[in-house]
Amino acid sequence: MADEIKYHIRLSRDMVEGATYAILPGDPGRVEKTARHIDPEGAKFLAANREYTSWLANLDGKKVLVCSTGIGGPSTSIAIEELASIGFKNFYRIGTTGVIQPGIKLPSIIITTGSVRLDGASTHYAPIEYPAVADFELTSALVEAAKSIDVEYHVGITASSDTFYPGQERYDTFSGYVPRRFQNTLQEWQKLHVLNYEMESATLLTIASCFGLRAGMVASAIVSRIAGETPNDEELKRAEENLAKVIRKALQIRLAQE
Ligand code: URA
């Protein structure tokens, strides 16, 4: 049934209009500002419930949802589940990072072409052996985008953990022990060309993968575990702006395309 609410995320097929993109930022408050960006005179709130908050924009004539995951990947996985039974088939998930590569300045963008999964939800849809990779497509449009705006950026792989403190391996915690199956393990995926930290992109690239859906995943660096740097409330600004300005571009490549 279109008018069907789904029980977490509070929409139904009819509330997204026909919209077949969904933009997962992970937090609440980022929804609003994220779809003034793509549709300023347009966009509107849908629905708030729990993590789950949703606006719906246009862009060149075609509607697009921004909705909240959450932190993490069960929130995630409730957001990814409910979306695609609502009619969604693309889903770009945009957030914020740690970079662990010497060399990556803040803020710059980082566009994932797969995921190391250190998260649970993700072995709940298939095998650990199963890849967590971004759609081709969906990826060549944040390339596409980035390129065409004045941004440093890198593509390649992300370490998508569970937890922001052991499984990214800090030490600077309530009890300061990472238990020995996390010790080392940033030095680790540095070795293995790993370019980041992040929390999400583990359960979204495998379960859009699972459902034969298409998944790309964006994020601001704001912080740099080489350096032990995070930017300054300018440099935060201005990383907010080039990840809304990267997956604005990168939407209108896409709906171009279809
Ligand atoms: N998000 C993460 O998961 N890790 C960071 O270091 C920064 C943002």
Ligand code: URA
Given for the second form:
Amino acid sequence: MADEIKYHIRLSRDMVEGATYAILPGDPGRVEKTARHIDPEGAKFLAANREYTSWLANLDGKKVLVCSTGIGGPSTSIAIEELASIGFKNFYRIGTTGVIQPGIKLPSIIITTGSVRLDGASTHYAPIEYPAVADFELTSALVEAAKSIDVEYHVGITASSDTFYPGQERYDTFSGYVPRRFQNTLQEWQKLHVLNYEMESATLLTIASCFGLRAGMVASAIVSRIAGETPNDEELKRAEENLAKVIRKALQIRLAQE
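Alt. form predicted alone, vs. the form predicted together with uracil above:
We keep it simple here and write out only the one chain, dropping partners and molecules.
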């Protein structure tokens, strides 16, 4: 039924007014800001339940949904499942990230072409040999957007971990211990030219491909793991501003192409 409200996201097909593009920040607190950047006057609140907060915006006469996923693969998979079931076909994950390659300045934009599957949720949809790759057209729009607003950007592979601490080889933890399977992995990903760590893209990209949907991934770098672990508040503000500008422009490019 068109008006069936999905259990977790608390949205129905009727509520989203024909939108087929969903912007997926992890943080519920970033949803309203993103929606209002896309549509300063007309963006409106739709629902909030658990980690899923959603707002609807209008961009060039077309509706766009902004819906948070929470942190990590399991909650992201729920969002994709339920959004797809009410008509969404295109997904852009937006977020912040820690970069691991020297020479990447803060707050550069990182555009993911594919993800190292360090998650568990994606393995419930496809075997680990199945690649987590971004849609070419959605990714191309992100690159074009970044160029057009003249922000520094990098395109490449992301390591997508289920955990913030051991999976990203952080030792500033309660125990101070990283299991052997993750020890020295940061250096390995650096050698393999992986750009950054985050926590949702492997799940999103895998599921979207499995379902025959489109997904892209873009993040703003707020910390360099080479230099430290704690983001600067000013860099964080600039990163969020750049991210909002890039995703709005990328949406305009994609909507104009349809």
